[in-house]
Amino acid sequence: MRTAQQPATRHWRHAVAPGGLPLAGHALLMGRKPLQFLASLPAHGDLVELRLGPRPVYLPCHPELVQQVLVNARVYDTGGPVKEKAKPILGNGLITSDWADHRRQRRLVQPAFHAARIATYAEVMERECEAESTAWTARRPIDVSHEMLALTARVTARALFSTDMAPHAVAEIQHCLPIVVEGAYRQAIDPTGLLAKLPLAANRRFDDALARLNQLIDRMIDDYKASDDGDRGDVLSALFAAQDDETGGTMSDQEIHDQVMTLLLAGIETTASALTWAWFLLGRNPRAEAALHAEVDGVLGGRAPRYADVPRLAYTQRVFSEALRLFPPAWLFTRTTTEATELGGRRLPPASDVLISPYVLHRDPALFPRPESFDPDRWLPERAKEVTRGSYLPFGGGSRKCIGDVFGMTEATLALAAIAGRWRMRPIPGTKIRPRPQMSLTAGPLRMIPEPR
């Protein structure tokens, strides 16, 4: 493996990809195989150059060069294309604002995900857990995709607007996202930027769905105003109360309004694509199934999961990290340069675009030994603190690491508790599924049969 610390004068290798075109560049192995050219790069250098279109863009490949791009986020700002694309989708929340106005979003979002406001979040995902969990009909076949996605949808709807949030307006929620993130994906994709203008049916759903999403967070804002509540113990209260420390300032509605958006797109789909790619791995590996149900049986006793045994379900975190290093939702994220820097030895003029691929780095053989295998106990503390540092991405790094990682990690070890505690989930023979690269990396349609245990 390699190690955390390198000589002040290493040797950085450069390289440029191969199999350009001209005009093109590499942007039709991007959009055919993304996932593969991806990860064939690492082998050709620690910095590697590649073209979509005329324009240059970098990937590091080695983690401390990652980590130099992570912590330095005022010169590696958030930009690129899918920036752009993005903002009239999120708005100028924490995912698409520059580095000033993160940095204050940032300390206002704070306290709406500390552990006390994590617990009282728990409380809904115990309750959403175990309804799923008893949901299923015995050797039944289920599209674990879809009833994952559900289930993070109602935990994270329920965390954002309160406990009490009216079952309509969940149900607006999960049929209006999907529908919204392919659309935001599509346009992300499309170097032209034609196809969004285009009179084509899916653009008017999107369209439809974006807008029933922009209505409904407003109801619920004005609502919240409206009322004499107090604080509900959801996510837009604490929003709401949000002052920062520095300037005495508040947000105003349509900050809010871009956080709640930014949150609902970025905390539902990559926790479901997390979760279905768990239940996949678990079903393609006994050994590591029947250590889970061993660990839940021992901890529950046959009860449903809480919160205060969350610390104790140490095994079915791993199973959860371990589904994370091999599929991480945010497989790749962009940033730019906002002046002339040096990276690797290279330099970079201002403007330049610079890809992170935690997929890459999760899946490179010099950072993690027999990287395609399924190995919770890779993260068993002995072994995970020889893991390289900045090696392991799956929440991002720097001062733009995910703001719910204690959420998603929380929601889905109580989930994954809930389900094998009643459920062996067996794959059906012959059905293949490859990984999907749109906005999050997701697994698509997923037909497993559930047995009780």
Second form
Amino acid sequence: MRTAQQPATRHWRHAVAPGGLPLAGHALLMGRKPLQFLASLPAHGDLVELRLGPRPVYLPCHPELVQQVLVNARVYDTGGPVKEKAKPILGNGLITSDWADHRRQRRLVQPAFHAARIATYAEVMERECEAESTAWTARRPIDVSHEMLALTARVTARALFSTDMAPHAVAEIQHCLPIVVEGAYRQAIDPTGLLAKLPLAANRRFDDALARLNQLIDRMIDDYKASDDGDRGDVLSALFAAQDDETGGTMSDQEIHDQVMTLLLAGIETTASALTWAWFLLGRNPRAEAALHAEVDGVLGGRAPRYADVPRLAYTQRVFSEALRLFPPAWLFTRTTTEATELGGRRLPPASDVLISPYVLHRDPALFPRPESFDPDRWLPERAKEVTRGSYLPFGGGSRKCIGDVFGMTEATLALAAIAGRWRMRPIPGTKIRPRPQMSLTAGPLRMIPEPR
Ligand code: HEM
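Having seen the form predicted alone, the form predicted together with protoporphyrin IX containing FE:
Full assembly next; the chain just shown is listed first.
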């Protein structure tokens, strides 16, 4: 195992990724089999250079170098072509804002995710998880991906916009969000930037879905302002109430709009993908499934899970943590240097793109023994403390660490417990699943059979 403390004189290994072609560099390898390609790179060096087209990009493979990038958010800022393409969709919110503005925005949005607020959102989670787990018919196959996306869309929408949000608005989010996420990803990986401008049916669908989401958010904001409700306990109320400690400033309607769009895009598909992977993994690991059932039965004794149960659902949380390790939804994200700097002894010019891949760290046998095996108990406290610091990053790190980490963990724990209390999710023999590294690391359709327990 690598140790967290490295001597100051450490000699970092640099490498150029093998397999580059004269013009395309490694773009074809990244396009065809990005997960396998990226996961092969730590064997070559601590800092690996690859070329996606003409530009070099850098992949730190050692957790210490990854930490250096994440904690130095001023020098390693969000940026580059991916951010520019995300701006027309997300506006200027937490994900797209540059370093200086991000600090102000984070101060304003953070209160919406304080523990006391999460306890209120958990009431929505409890209700929706219970509704989901009672909606299925015994032995009628379901598409787990679809169900988990519907569940997290309902939870997030209702936590954002108050609990009595009209059902048609939730349905609108459920319909539009996957189209926007898919279109945003297509645009992000299009090196020419021309795809979005072509008169394609997919582009028209994307434009329409984005316009509908924007209208829905505007309507929610207008309704809130007209209602005179004060604090409804939802995220929107917290955003309206937020006041910057340092400047006394608040957020404009447009800023609130952009934060809401950002939360919808960042919070729904990520949690749904990880939940889908958790069911997939449990279906292939009967011992882990039995341990989950035993915990859920012992803690809940047949009733629906409540927020207060979450700390006692420790195995359930370990299952989710392990699903996040094997299939981290945010499998790849980027930073761009704002000035010349040095990483692992290598000089990086300004505007260098740096890739951060939790997937690469999570699958590195030097960091996680038997990395391919699904072993929730590697997160038992006594074993977890052996894990090299900075090598487990499903929620990122530094000042841009996921603001919804506790929200997502709470939601997933309640969802797993509510469903596992009622159903055994039986895999359908012969089902083949290939991870789809898109905006999130999704499983695609996953049919399973809910068997009453
Ligand atoms: C299991 C579920 C989730 C995973 C794996 C996940 C992962 C991540 C990661 C890795 C980042 C950092 C990206 C970067 O550094 O560039 C991030 C940021 C973010 N996430 Fe999550 N996320 C999850 C759930 C959520 C939820 C439920 C919400 C909101 C309700 C949310 C909202 C955000 C926001 C707003 C950011 C940007 C934070 C900032 O830059 O200040 N996420 N997420």
